[in-house]
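In structure tokens, the next block holds one chain alone, the form predicted alone.
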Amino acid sequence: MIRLGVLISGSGSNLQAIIDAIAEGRLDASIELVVSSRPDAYGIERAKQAGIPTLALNKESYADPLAADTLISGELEKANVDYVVMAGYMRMVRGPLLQAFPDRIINIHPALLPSFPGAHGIADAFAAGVKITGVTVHLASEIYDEGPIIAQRAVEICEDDTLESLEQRIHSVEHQLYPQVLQLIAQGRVRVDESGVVRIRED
């Protein structure tokens, strides 16, 4: 059993996934805190109807990112958080965070990284025209979109897809890995190895 904190910024469908993941017993988690960037994201509203405390934080919060990400991780540590989940959160972490967490921090991304980093992987890989692109769940580091990748899923781009289409074909994706990966790690299955990259040791 691992306990989460898991940081949103919007409507919150990759937060709900792992709510619905640990309560149909798929993951051995629980959620101890979510935090919020912003205070009027749905997300908020699903973390409450689970009985999940959550902290909100406003666009001011962040006008010193750094005091941010202190605060931030000052809240997971007393909630006694063993790993940072970022589900569609929409600010980079920094030092205060990667360094109270140390390759605890784990992101999911839209694409299938390096390709089409930053906050339109879906617009970016379909506008490119490419006939690939999927889903990407990696451990955040100090770059943005970057640090070792634990797990890609692809997703066909079809001919007669739209945008809409595609995106929720990813997001269908996204709510299926993510869980799976968190299993993972709470099953001491994930570590990264000298050379920065990440093992997955089969069972």
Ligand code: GRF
Contents of the next structure:
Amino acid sequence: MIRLGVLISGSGSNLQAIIDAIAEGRLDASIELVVSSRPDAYGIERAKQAGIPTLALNKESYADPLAADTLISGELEKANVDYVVMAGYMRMVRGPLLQAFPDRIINIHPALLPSFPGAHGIADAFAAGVKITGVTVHLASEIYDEGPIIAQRAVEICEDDTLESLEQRIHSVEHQLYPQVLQLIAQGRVRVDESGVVRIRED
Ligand code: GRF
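Now show the form predicted in complex with this ligand, given that the preceding structure was the form predicted alone.
First the chain shown before, then all remaining chains and molecules of the complex.
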């Protein structure tokens, strides 16, 4: 059983997938706190409906980004979380958070990193005309969308795909993959080796 803090900025569909996986017994975890970088994120509603405490920040909170991350890491530590899960969180995580949770901050990205990092991973892959894109779950580092990769799933881009149809498939893969990876972590099967590569113990 692991205690999670979840960082969001938007609709929170990945947060919902994690809430559902916990409720259905597919993920041995609890969500102790949801932090939103935006006060109007729909994910805050999802958290409230699930009875999860929330902390909503705004633009002003990030005027000093290090102070913001000090505040966030303090709240996560107070809530006694083991892992921090970024789920559509559109801010960098900086020193104070990374130091408080070394190798314990996880991010999901809607492309096969290191290809197509940044805020528009799906659209950028679609526009580039690649035939395979996908989803990456990785440990966060000081560099946005970088850090040791835990898991990836490929998603084929078909001739008749539109950006919208591709987005739908990518999101449904995200919603399956993220809880699965978190369950591997809950089972203690994920570690980072001496060379910084993630190893997953087979059962
Ligand atoms: C997801 O595609 C995630 O990979 C990306 O932002 C999106 C967030 O969606 N970083 P949601 O807020 O979880 O619905």
